[in-house]
Structures are given as C-alpha cells and as structure tokens.
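Here's a solo chain for you in structure tokens, the form predicted on its own.
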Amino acid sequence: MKHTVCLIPGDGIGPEVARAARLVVDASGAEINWLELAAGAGAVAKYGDVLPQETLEAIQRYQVALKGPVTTPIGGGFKSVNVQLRKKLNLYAAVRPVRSMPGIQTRYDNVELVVIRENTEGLYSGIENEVTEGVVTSLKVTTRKACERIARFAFRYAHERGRKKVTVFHKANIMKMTDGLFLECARAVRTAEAPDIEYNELIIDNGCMQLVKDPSQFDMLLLENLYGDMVSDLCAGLVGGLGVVPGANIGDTCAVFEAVHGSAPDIAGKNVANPLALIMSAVMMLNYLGETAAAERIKNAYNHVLGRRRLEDLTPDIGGRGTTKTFTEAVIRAMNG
C-alpha cells in the first residue's frame, strides 16, 4: 500500500537531515510518495506565516507527517510552530522512546524507557497576563477530559508494546488541584482499563533525581505537559543527547514525527549535521503506518552502522569524522548488505 506523508523540512538543519531520512526511508521499500510542504521561519518570506494553511490542510488530509526541526525565537517574534500544530491538531500525545544505542557511550547502559507526555494543556496552554507593571501571571489549565485521554492513551501504549509499568511525575504536594486532577485520572484510568500494569506515582523532584541515580528502575514515564518537555529532554540526556532519540505528537486522527533537536543554524549547510534522529522519527512513523518490516530493516541498518563504529560513517557529533551524506549511504548500504 501507498502512503502519501506530508514532509516538512524545516529550519537550518531540517532540509538537510529531512533529504537523509527521506533516502533512507525511500531504500527500506517502504511505498512512500511525499508532499513537501512549508512550516518554521522559512516560510514567512513565501507565505507571511510560520504555519501557512495549506500545510496545516495538507497533515489534515493526509493524516501523517515527518518534519524536520523549526526555529522558535526566545521571549519574542512568533509563536512556535510545534505547539500550533499540536493544538490545531489536537496531538495530545507526545512519545518519546529513549534507549541506550549501540556505540554511543554513557554513564548509563541498557536504557530503555518511553516518555508519555500531555501535549495541549497545563502551563503551555500560552494564558500570560500583566496583572500590574513588573507583575505577570501564567494559567496553568488543567481538564479531566484531556487528563483521562493521555491516561488512556499511555496505558494502551503500554499494552501494545509490552510495557509493565508507568510511573506518573507530578508535584501534587503542591499543586493539590491541577496535578491532583492528573493524578486522579491516571489512577481511575488504571484501574479501570489496565489493571495488570504496574503503577507507581514519584513527586517529579524525587523522580528526577532517580532517574539520575538508576534510569533502569523505569519503564514508561507519563507527565503533564511541562514536566514531560523537561523531562523527555533530561532521559535523552542520559543515552547521548537529542541527536539519537525520535519523537512523535499522535491524535485520534492525525500523527507528526520529528526530530526534537533544534535547528542548529550554526552548522546548516555544511553537511556534518547528524540526521539519525530524523530517521528514527522516521522508524516510528512507518511502524505508526503498518510498515512494521520496512521500520525493522532501517532500525537494524543504524544500529549495525553505529554499532560497528567506522569513524567515516559518523557524524562528529557521535565521535566520527564523516558526513550526513557518510552516515546516510552507510544506513542504506546496511540495509542493501
């Protein structure tokens, strides 16, 4: 079967690492016709928008995208092109699987944890107010529709993928009703829908610092918004970095991969940026499609290029002293070997 997959390139790196995945993608036999659409400060010049309609028309049709990393500016200009596209699409879900990778030394071995996040509420919901002069407010906005919803959608990860446990971060010691409201729904969701998963909850402080200490001890972490930005972002820390883990934001009826690194403005066009997690993202996203064989036949083709660790193969960022090009013909030779 066919699948037409709206492809965003991006900001700085994007085109680069998005041109990667899509040859990667392209060589593993996966039946893919791409539509490529705008989105991010590129965008602006042609269309006068960060997000123009027809990309957010076209992901609505089509129901599927990888893009690429998107330049947001700090404490001014426009707002972020991910948070729009997650609430105009209602992507409530963010996944952020997280496992040690072969060649890729750490502190820690044999990660190996998803990262379940609430992506259209709490502190993000983006409700700021000037109260008085030198005074602000920030809403955070708490419901149980979309706390039972993320519930749901973890505990059915959970079972799909043989997951055993979810443990809950929040700081409901503190925030009784907002978190509180979280907590309620995970536990009615629980017990009512997956009574066979093991649950456990750690005020995020303390679920912080374990993780530190012993990553192992975990198996999914679900998280209200904010606390699941930050902490995705922490877990990736403790397998290498942003640059070698996926993401995704999943609706009912629509699902964006990504890369969740930045745009790396500073390295664009110069080749040495490191598309693996774009192709990742990519994995997810055809394993998302029921393209289960052809997101096998990738995933073993990086593990076998970083496993082997042929400096010419990687990106700098990894140890290596290759190319994007280098480490992508190294993928797809992989896969053809």
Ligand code: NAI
Contents of the next structure:
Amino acid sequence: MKHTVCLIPGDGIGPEVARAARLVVDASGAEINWLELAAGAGAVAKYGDVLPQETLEAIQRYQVALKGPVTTPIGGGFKSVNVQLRKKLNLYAAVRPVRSMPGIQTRYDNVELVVIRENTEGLYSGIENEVTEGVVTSLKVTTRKACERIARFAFRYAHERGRKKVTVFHKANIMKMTDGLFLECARAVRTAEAPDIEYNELIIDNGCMQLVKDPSQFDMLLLENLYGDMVSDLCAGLVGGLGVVPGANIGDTCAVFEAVHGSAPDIAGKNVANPLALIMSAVMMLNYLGETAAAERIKNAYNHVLGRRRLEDLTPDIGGRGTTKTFTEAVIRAMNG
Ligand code: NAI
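Same protein, different condition: the form predicted on its own was shown, now please give the form predicted in complex with this ligand.
Everything in the complex follows now, all chains and molecules, and the chain you saw is the first one.
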C-alpha cells in the first residue's frame, strides 16, 4: 500500500538529513508518496509564518510526518515550532529509544532504554510574565489528564514491547504539587493497569548520576516535559551523541517522527551531519505504518555499515572521515547488496 507522508526538511542541517532519510526510505522498497512541507525559520519568507496553516492541515489530513529539526531563537523571537506543533496536533508522547550501536565506541556497550517524555505541558506551556521590573515568572502547568495519559501510554508501551521496568524521574521533593501529581498518576495507572511491570521513582538529580554511572540498570524512563528534553540528550551522550538517537511524537490521531537533535547551525551546509538519527526515526515511522520489512531492511543496512566501521563511510561525530552523503550511499548500497 502506498502511504502519503508529510516531509518537513526544517532548518540548519534539516534539509541535508531529510534528503538522506528520504533516499534511504525510497531504496527500502516502502512505497511512500512524499509531500514536502515548510516549517521553521525557513518558512517565514514564503508563508510569513514559522508554522504555516497548510503544513498543519496536511499533517492532520495524512496523519504521519517525518520532520527535520527547526531553529528556535533564544531569549526572544517567535515561539518554538516544535512546541506549537506538539500542542496543536496533541502529540502528547515523545518516544526516544536509546541503544548502544555496533561499531560506535562509548563508555558503555549495554545501553538499551527508552525515554518517554510528556510532550504538551509543564514549563513548556510558555506562560511567562514580567511581574515587575526585574522579576519574571514562568508557570509550570500540570494536569491530571495529561499525567494519566502519558503514564497510560508508557505502561501500554511496556506491555506491547515486552519491557520490564519503568522508572520515573521527578523533583517532587521541591515541586510537591506539580511533580507530585505526575507521580500520583504514574503510581495509580501502574497499580490499576500494569502491576506486572516493575516500577520505581528517583529524584532527578540522583537519576542523572545513576544514568551516567550505570545506564544498564534502566529499561524505560518516564518524565515530564522539561526533564524528558534534558535527559534525552544526556542519554544520547551515553551511546555516541545526538547523531544516533531517533524519536517519535505520538498522539491519538497523528504521529511526527523526528531525531532528538536540533538544527546544528555549527555544521549546517557542510555535508557532515550524521543522517542516522533521522534515518532511525524513519525506521520507527515505517514500523508505525506497518512497513516492517522495509524497516528491518534499513536497520540491517545501517547496523552493517556501522559494524564494519569503514571510516570513509561514517560521519565525523562518530569518528568517521566521511560525509552525510557517503554514509547515506553506504546504507543504500548495503540494502541493495
Ligand atoms: P543541536 O542538537 O542542534 O546541536 C548540539 C550539538 O550536537 C552541536 O554541536 C551539533 O553540531 C551536534 N549535532 C546535532 N545533531 C547532529 C547530527 N545529526 N550529526 C552530527 N552532529 C550533530 O542543539 P543546539 O545547538 O542546542 O540547538 C540548535 C537549534 O536547534 C536551536 O535553535 C534549538 O532550538 C533547535 N532545536 C530543535 C529541535 C527540533 O527541531 N526537534 C530539537 C533541539 C533543538
């Protein structure tokens, strides 16, 4: 069956890695009708908007998107496109699998965990105020509805994927009401719907220390929005960096697949960005679409390319001497060979 997928190249390294992912998916045998759409700083010139209505409506209509990163200005300027997209499409669960990869040497070779991040509220609600000159506030919004929904998603995911343990990172010793509610909902959902799944809670500062000391003790992490954002990057650092960690933003009707990394302005336009994270996100997307054979083909191909470690194939972030293009071509050759 032919699927229509919205492709948002995005900003910075986005167009380079999106092109790579598209080429790899097209070579996998999956039949995709790509609908290219604009979002991010680059969309402003043509649409006068960082998140054009046309883009939103297309994702609502076709329900699946593969998205490159978009730039968000710091300390002012327009609101994050990602935050808007996740809220408007109700993409409440971010799923970020983090695993040790063949041929990528890091301090650990036994990481196999999934970060589940609540994607719609917390401090990302963007409700900020200047109370008086020199005094500003940011409101952390936590609702029972969103906490229960993400907890239910996490435990269902554990059941579906044969995962054994969920650990919540929190700061409910300080944010007693907001993080307290997050914990209360996680405990209640676990008791009612997943008593067979091991469950524990760690104050996030200790959790981060435990993660870098021995990541193999974790299976699934469940976190509110801001903690999930930060801990995802920390986890990426355990397995080789942002170039190798994929992600999905899932809602009840739509799903947007994107890497954890940002638009990497420091390397944009240089043909050195690692496209693997977005290729892996595309594999998650193909599995979501039921294109499991194509997904498996791509996965085997990149594992093969990584495992044989020809430096001219690999991008510099994972110790290679190659480019975005050489890695993409090597993966496609491995699929065809
Ligand atoms: P970043 O993830 O873009 O880059 C952090 C570091 O990792 C940089 O040194 C970069 O070169 C490297 N890196 C990232 N992806 C890589 C890849 N595929 N291959 C090789 N190296 C890679 O984070 P940064 O610099 O904090 O943010 C840059 C912009 O991206 C900001 O405007 C930020 O708001 C945006 N951003 C967008 C995201 C999204 O669209 N999903 C997610 C995170 C940040």
